[in-house]
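First, one chain by itself: the form predicted in complex with the ligand, in structure tokens.
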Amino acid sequence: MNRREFLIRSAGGLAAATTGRLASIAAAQQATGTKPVRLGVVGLGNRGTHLLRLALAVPGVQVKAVCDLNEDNINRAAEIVQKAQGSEPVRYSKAPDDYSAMVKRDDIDAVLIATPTKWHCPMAIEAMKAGKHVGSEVPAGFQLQELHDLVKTKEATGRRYMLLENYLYMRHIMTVWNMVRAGVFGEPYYAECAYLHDCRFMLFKQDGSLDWWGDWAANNFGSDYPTHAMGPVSKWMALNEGDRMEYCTSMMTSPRVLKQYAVKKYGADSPQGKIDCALGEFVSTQIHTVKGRVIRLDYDVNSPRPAVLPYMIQGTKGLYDSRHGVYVEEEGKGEKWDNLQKHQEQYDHAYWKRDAESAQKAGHGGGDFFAVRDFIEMVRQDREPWIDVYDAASWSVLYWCSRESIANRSKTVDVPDFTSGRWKDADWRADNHRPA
């Protein structure tokens, strides 16, 4: 079984468990009179199907419509919805722009987007213009202009937009967020983060043609999946709240492994073996903030290696490094690392204290559970989310910035300010939801 099959199958196992709980959830929902949240879901492949199941397990959620071009995927989704809520969703599957019709329905409050990334911004923009709130998979988009348009549309329409950045909600990430806010590490001034995950298995479809991800990697280069790495670090450093990313510089190794991979899999004379991929293996980006802090963002999805997502935050009193643990100078233990577990009880986040068991079943270290729940509550309570459109745009634009830098011998590139200067006030988002 390859890794993709494993992911799909394990999501299937989860589905069976989830479906089993649905009847009792529906009953609880009726009993509590929870305000309904009516969704349209677009993109029901691997990720969208998983999110659909998690959303249906939240009391009050009704999925009124689903949209996908793939017949098997949309049928599977409709069946899941039918089983969960006892009624079929309306299907949209005629053409790539059929989502436009779905987002105009007047019986949905929000749209959940889990299509390939190039669709995220156009779909989110159209949904907000049609008066719907949005939950978007990561990254928010690829291109500079579409990210500006996303922010402008959110501001003009007053709709809510949340980036479903699930890694932020993992237990160790939230524990460290509490530790940072309690001042354990002093003032944070340097961070490292990386997404290092061999995703070569995602490049080709079973028929040997390039999948959307492979097509992207063949023709584009840069740090194109930055939010899993940047999200936690950005919240730890309170970026966009008193400080922001000002400029960056990137380097990339010249592509070599993907060619070898395609040649080995399909032969040197095959069409696949002749593809010259634009994306190199290792992309390293250094980001400087207005207040003189530095972040190193590394990215590699093509090298033969086990997956790892290292995170590090250095402050004036000590640091957290996911590869080693915690070090606090004033504890006077010399150069000795502590295990994060030692601090877990004191700094465990309230989300995890309350819902660890449910979260752990949901995937991505529990992050998926809380991300979906926060999205549903954003819609239900009509409130600004923790991971708002400004975070979404500023993290996602690092792809564009890194590409500009790499294409120009690592020149420094300004990171756009999507907040129009509001970041200067550390409290400007005080009314946003904050996990508590």
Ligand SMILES: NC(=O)c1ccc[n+]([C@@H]2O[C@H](COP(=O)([O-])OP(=O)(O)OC[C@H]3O[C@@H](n4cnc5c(N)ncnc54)[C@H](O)[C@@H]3O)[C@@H](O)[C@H]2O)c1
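Switch over from the form predicted in complex with the ligand to the form predicted alone, please.
Since only the chain itself is given, any partners or molecules it might have are not part of what comes next.
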């Protein structure tokens, strides 16, 4: 896939917000007197358009430029920006290197990246080298070297980098995070997490050719979308703050379903039906930490099944299991689960107490609302984010680790330490150990 192709492929945009609401945003921004945050946005398909709308709804945000090689996408984005702030952004869509021109602008503070994953690291690195802060869609990248380069570039330039991992901001995830920090479950020592979501509809374009995701599944294998699952349990277990992932081992089922899907859809003798995909249906990874804790990470985007994202955190006093609820050991209680709602009032996060109504309209269980807002505040305050480059690299590298393990009969693979040993000090990220 060349540079032009990475942006040409994107799904259609979400339905437009009401004209009255968009037209009022610019006036609201001026009235607040907040420090402006000037953005460039790259990748304006379905996901990028959604993030664009959320960013424009934050007081003080000005979108100065948009970049996408699909003319329909960029025209739609420009219209949305025009309605929101009263002026059109500069459009970058004519040449494969237009992105490079956009990030060199001196009227942009940060870049929001919502392209296919292949371009996340290269674009983030280029933006930071041009002096821009970065908010990147997930995962941060695929390959070991590019993730090392991402961390090194962030450290060398002093720019801020945030991974826009929205699942961390869901209400139940943040409630459990508060419960863990309060010691409700005791010392956490085991966790389970999974991303199980039938995404076969993403394999082919409307003309029957492979989409970027289909091309990836045909040629690659491993746990390639780990951050939705790993993000929450990593924060619950305070990884990279006194402990870190040390090594892992992975197994994968042999590919079956994707070929059956293509044959059923296009026929056994079709070009699509003859593709042998490398990605199997189910990938299971066991992760061991330096302090002797264990995490199970499961991944399946190919099987015919309803979407489910289970999480579990076990501690010395009890556990949370999203499939069952909360259990805290008490004298005479017996084996009885409590609903998480029982603990909501006491441990609900301040974000949700204040902005639940707005967040619930934003998508992904409200996570999109808070992730975008934290990104904007990172830029506005010039501060390190809760989900920083070290978390981004540590979670994303699990694809590379799982692939290496599967390719070598599930051998143990060391998980790189992107913090260069700083994880040993539990307080080394004291300034960004919680959301903005």
